[in-house]
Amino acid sequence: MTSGSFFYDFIQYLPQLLEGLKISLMITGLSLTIGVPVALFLAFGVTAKRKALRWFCVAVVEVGRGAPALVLLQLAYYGMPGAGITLPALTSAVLALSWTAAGYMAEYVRGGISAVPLGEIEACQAVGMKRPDTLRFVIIPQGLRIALPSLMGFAVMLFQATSLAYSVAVPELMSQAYSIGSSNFRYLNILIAAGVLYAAISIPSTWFSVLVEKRMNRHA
């Protein structure tokens, strides 16, 4: 590979790679949109007094964290038809990554909620604030604020995990790279180009999450 051939391929196939990048970002956004509310529910569910609810939430979290995202993706796309449910490839990718996101982020959120000072909760009780209002205005906002750096870091990892969707023919960035490589057989150039685009999103996002964490620690 020469630098000239790489830049030629990069410029020539950049529009197609960018189309794949858009889909990767869309999968990430949709997975987070679904995963964050579910993670919030699971974070409270794993400490619920009702045993059935608690064990259900624990099972969802442990499978989401313990099973590889690729296994969940393959299960959603290839396994569901066995139960009479057929899902499009994009939907399967979003659901599988949402489950993974919910499993991991539930633990981050639970940790953030546990870090809310007990004195503030007791102060809410002392002034007669109801439990739902305490959750809404005190516990959840502060817990999410504490967990925010970890959630942002995981969002970057989730974006990188969208590359697994190529295994079910979702036309995301990695799938586009393989498609181009199979047509011109210059896999090295194209995969490096795809890596550059992944890095162009991941590295600044990681720096931003670190900056947010430092700012929050400064004002803690």
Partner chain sequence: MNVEILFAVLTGLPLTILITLTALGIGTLLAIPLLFGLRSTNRTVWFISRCFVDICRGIPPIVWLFVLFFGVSVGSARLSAFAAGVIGLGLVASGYLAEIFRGAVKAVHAGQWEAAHALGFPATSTWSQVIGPQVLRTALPGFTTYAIALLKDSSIVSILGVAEMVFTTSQLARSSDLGIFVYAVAAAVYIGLSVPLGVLSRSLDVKLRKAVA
Second form
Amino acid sequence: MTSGSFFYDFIQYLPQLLEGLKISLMITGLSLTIGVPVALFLAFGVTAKRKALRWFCVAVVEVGRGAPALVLLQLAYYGMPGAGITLPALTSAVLALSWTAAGYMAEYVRGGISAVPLGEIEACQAVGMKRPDTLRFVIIPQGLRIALPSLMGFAVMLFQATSLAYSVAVPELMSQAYSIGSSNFRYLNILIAAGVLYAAISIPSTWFSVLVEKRMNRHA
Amino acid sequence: MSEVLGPQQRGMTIPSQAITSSFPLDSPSAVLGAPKVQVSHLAKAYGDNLVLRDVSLEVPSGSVTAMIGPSGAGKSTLLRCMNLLERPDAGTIQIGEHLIDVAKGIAPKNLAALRRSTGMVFQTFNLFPHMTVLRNISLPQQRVLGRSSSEADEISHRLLSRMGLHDKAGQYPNRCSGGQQQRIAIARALALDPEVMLFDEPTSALDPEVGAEVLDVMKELASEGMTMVVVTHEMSFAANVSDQLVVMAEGRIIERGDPKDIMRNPQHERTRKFLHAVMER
Amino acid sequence: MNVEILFAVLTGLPLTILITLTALGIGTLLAIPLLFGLRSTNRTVWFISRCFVDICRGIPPIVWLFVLFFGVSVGSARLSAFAAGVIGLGLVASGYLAEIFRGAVKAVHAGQWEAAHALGFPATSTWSQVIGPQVLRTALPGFTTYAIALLKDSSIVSILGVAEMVFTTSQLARSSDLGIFVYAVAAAVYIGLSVPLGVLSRSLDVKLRKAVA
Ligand SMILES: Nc1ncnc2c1ncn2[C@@H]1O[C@H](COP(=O)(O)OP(=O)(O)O)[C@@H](O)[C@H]1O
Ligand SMILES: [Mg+2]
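Rather than the form predicted on its own that you just supplied, could I have the structure of the form predicted together with its partner chain?
Below is the entire complex, every chain and molecule, led by the chain shown above.
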């Protein structure tokens, strides 16, 4: 291995890149932890009877899905101080991506819930189960199960989207790669190394979500 | 006709309790027990579509009523009004002691009571795919009747054995054949000790041989004195197991009485046409 | 004041649309051979296509953009930021679109293939007459959903300094103390574009469904 070759750079800078990867994964995990419960709430909220609640939820979902994650990220980091709120870069990244995640996942959960066969809900009614029981034992578990492959697929997208936190100076994988590149000017090597790390997580995770989807279709 | 009604068909025999020929057309309750189900002046419309037009029906306690008629006649709607899965626009429904008058509104308490006293079996089974067979049967008992899980499981196991499915308890429904799934659905309904069982084309989604397994279970249930209302296209079941045949067309009951009489000698042109079409198959 | 900000943000819109459409075009052109590659019975062809698709999708767009911008040179000239942006987004799009097309082909009922084979159609007319038109229909919802996602992803090109909408927005935000407001306007423009597009695609889907079914 000669100094300056791809493998040389890859090995030499791997620890620093892994530090970044850890932060990327942490942002993903935190955004999902916040996003999933919010998404579940929004999925029901967008069909709520109370108008104010319904419109609030629709607005939250549409902004989360309709605005680019990059805009939400920059809004949270560069925009909020003007409104008197200054957030650490990491916090603003987590909040922005949680919003994006909640918006998208609310749609997946809602899709899953509406795909629960009507007959099963009628079966609950026919045996005299109460609405909260029907939700708890049939609609929510079934809906989440149906939505699971899309949710897993989205988690991979979210992991990739953490690379956008580079633009608000969070020291995640992309930022680490860029700062290494700007110190040794071998951008290509180090960016490819970062790409390999992203792919090493994304590709198997995507396969896994496809596998889950196939299994579920087989048993459905 | 004999081809369809032949007693050997699908291994069926004429049950001894089937009441034949001299069945009084207008008052079946005179022969059998007091009415268990009494539906009066039921009306239901979807928009402009009048699906039920002033329908009245009595089902004597311990008897089997078969309901036939062309597609779209309103059979499912009538059945689903009986346990208020569908809300009628007018009329009264009485199941056992529970009386519901649509005009007076439906209190949640009465709705729950009515649902508890009826069991329903759907054409598409509607088992919960994410629960084991055992849990499918036990969970409603726990949540609706408040039985303990051990008590519920014991009852479920007993019912599964009766259905010849005791080895399926731990499996998931999609691992079971259609005939097995439908028998599990029957067990799920029976576990709640209903006074009346409602069946909406329980064998239409099944192959004939498999449907026969389900029909056997239903026959056995009938012979044990369960009050049953069955929408079906199985003419041999209607002829040999049911005590009362109801023919529906365009939202009305056009004929009602002894099954064999009606089949031999339909009074109504629509009935004749329908029977003819069914026999052709 | 508000209107001024809106107009300032909108100066980036033509480039945003140009980037989106160019990347979508590159992605679609690449996705069609990839579709056949993914369906190929030749293991080598299949494997290469599979890897290409997975790598395109497995690496975040921003990494593609930087690799192309900093790493690729044609002779002594580097790619322009715009070129790096649309090629990078186009590569990512090709992977996703190939999968969308593959799913759409799979969704065409097996009976359609059988009928075409039974009628003795040659492969070309099976595709052009029977399968293709149905695939166009079944792929439409996925395609438009992806196009809308691409509209938003085009914002990433701002990081390379291409003056599309987010670039103009952040310039503006930096020079005013109403940053949050400027970003909110940009977000509203994106939502204002993607919501009607979504509605349009759904109604088109319903229409086509009626026409085909
Ligand atoms: N949920 C519904 N909304 C609108 N129309 C319905 C609905 N359910 C049934 N119908 C209509 O009511 C009529 C009777 O339906 P149904 O009771 O299912 O008939 P059957 O079971 O005898 O075939 C049909 O014309 C059907 O289209
Ligand atoms: Mg029906």
